[in-house]
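Here we start with a single chain on its own, the form predicted on its own, put down as structure tokens.
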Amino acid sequence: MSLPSQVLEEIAERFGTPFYVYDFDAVEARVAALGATVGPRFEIAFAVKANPSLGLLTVLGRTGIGADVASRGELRTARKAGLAASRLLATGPSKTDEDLDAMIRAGIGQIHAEGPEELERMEAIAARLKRNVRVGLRLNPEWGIEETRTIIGGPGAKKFGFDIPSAERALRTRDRFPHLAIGGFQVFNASNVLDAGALVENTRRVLELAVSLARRHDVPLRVVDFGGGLGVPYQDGEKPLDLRRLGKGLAAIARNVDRQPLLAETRLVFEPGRFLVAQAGEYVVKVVGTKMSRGSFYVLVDGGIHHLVRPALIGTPHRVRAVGPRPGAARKCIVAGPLCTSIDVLHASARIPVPKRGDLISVENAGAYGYTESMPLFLSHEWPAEVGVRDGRIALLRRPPAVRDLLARQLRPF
């Protein structure tokens, strides 16, 4: 999904480097192709944490689908974008008092509370605000999909949703609510999963679940969320999600729910984030220079992690690039950025022909937990810009603040 070389020169050009760029017909392409995948009896919902810019969101609104948000500052910008209220939902660990009042204002399409104390706050609230409020209850099973690093799933405690336990006790006791109107469960347990039949399992595993806690305390299923975790593959040898297995175990779940009375009325939702703008992102660095240090061949960027995290978070590098056409058999290289610290390296071993200064480098698959994952402060280097592209047409999305500007909001003390 890589844009061709003359755009991101053009953009570089025009905005300067580092930048992020978004290939919109990317987005649009990988939305269709997930609704065909999940079919009609399942709803999308964008994860708006994987990238919640304001530009990607409009787009990715008017394709009708829906989004989670998680806190008040992502619910304003889905708002700002176009998408309803009603084809919002939120889900989020330690929402705050001004996030919860914000979501029940807005009155958007279903909260899901993260634990018995969240309920009571939500109650509060929506009592002083005389609402009625749809909610939700996270569920944190047993089990869940084993990942190879755990980011958001696997067994044991989590900050993540209610234990079965404390959720059975919350809808025994739930007249103690009576401006929330319980009628759904959400899980989401796992994150970047290739394996597609790992996560129809899991798609059967959690409305099974549901079904049962529905029945043995007689809730309406309004709504069961299934999360994310829709995978990406990042490095090479890395097979996509098959996305036609996916479909054909989803198609026998739907099945299964039109025989359900008890379904005929519930929201089915995944919650993709990466899946859907991953692979129409890319960061796009200038090279500074380049250097023998000890054997290893380093090629000095003037983009890092501060940028990009996700590479020294994750411990896994994005596939990088040369832009445009070089001389000379690809060599193996350290592509590091201008951090004084040695963890700021894009890639470690990657391979790309000789470049000199002036050159472009695109790190790829960075359109999800890119720029908004980044810490943009460190060493006070220039933030990159956001653009977006479609049908060939360059478009700015986020002009960065200058550090001159960043410095204007600092005080000096007494």
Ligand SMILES: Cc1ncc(COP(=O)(O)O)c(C=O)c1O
The other form holds:
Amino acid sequence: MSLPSQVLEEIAERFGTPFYVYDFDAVEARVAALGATVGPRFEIAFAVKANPSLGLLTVLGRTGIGADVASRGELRTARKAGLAASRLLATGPSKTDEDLDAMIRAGIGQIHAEGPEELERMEAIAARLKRNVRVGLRLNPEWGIEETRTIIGGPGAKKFGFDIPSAERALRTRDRFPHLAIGGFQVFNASNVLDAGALVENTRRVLELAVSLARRHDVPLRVVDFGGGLGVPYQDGEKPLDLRRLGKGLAAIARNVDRQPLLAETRLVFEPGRFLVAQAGEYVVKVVGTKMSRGSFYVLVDGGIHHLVRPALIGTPHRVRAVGPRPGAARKCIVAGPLCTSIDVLHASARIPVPKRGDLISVENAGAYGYTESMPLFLSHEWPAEVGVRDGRIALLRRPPAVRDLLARQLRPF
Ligand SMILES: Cc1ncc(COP(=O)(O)O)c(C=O)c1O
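Form predicted together with the named molecule, following the form predicted on its own:
Next comes the full complex, and the chain you just saw is listed first.
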């Protein structure tokens, strides 16, 4: 999924480089494809952390899906994008009292508690606000999907969720939480999974665990949430998730669900981030110059890991391509940014036609965990604009603060 060169060139002309661009048609196509895959028995809630752009969330919200928020900032963004509180879930470690307070006041669909201490804080806040709060327990079972690159961490000790004995203790003693209506479970421990079979098996096991805990402790199952984790290929040779296989597996689970009265009213939710938006986004930079160093050909560009840290953070490059037709055969090069660190490399072995100064290069798959996962303050370069495109029409989504505006917010001491 990549936008036509003339669209990228027009954006560069109007808003300067570097910039982020999101293809809204591609986002909607992704929602439709996933909706058809998971079928009517499962719901989709977009994990806002993958890309909290207000414009993008507005487009996603209009498709009718829900959202998962991890902070009061994400909650505020989702509400501003038009998502009703009832369509929101909240999940995230280290939620502060202020986060919980905002989530409880907003009356969102379900808040996932990440541990016993958080349940206690939630109870105190709910009691103070005189609210009854729908709560699910995030679980950290011993099994799960292993990750190839650590993002969430796979099974094992982690800051997320209740270990099962700890969840059982909380369920046994839930009378201590009169303002919390515990009625659901969430499990999510692996991101960027490309194996449809592993996702189906995980869904089956999570459901089985949720049902057995609900039966043992006599709690209702309002929501079972299977987290995100649906992957996209970043590198050549990686195969996309097999949606047919995923769909078949989930349809079998749905048939089984229909046979269980306990699950008749249960909302079954996936909360994907990456799958819905990664491929719809591009980060576009301009070539500042080229140079040789000890046999390596460098293409130096005006953007880098301060705007897209993921390649350096996770250790997987994103594909890059030259924007517009360029004469000449492809040549191996290192696409490097302006930061004073050698890790500021967008691609260590790209194959693109030799560019000239002023040419544009697009870094693909930048729609998830891109801009907002990065560190734009490093080295005081200008920030990229964010732009949305629908049917060839271009809309500015975020005017970035200029360095001069950022400087104006700093104070000299004494
Ligand atoms: C609680 C929760 N849900 C969903 C997601 C989305 O994951 P992904 O982008 O892999 O689908 C994340 C990602 O970190 C998460 O922490």
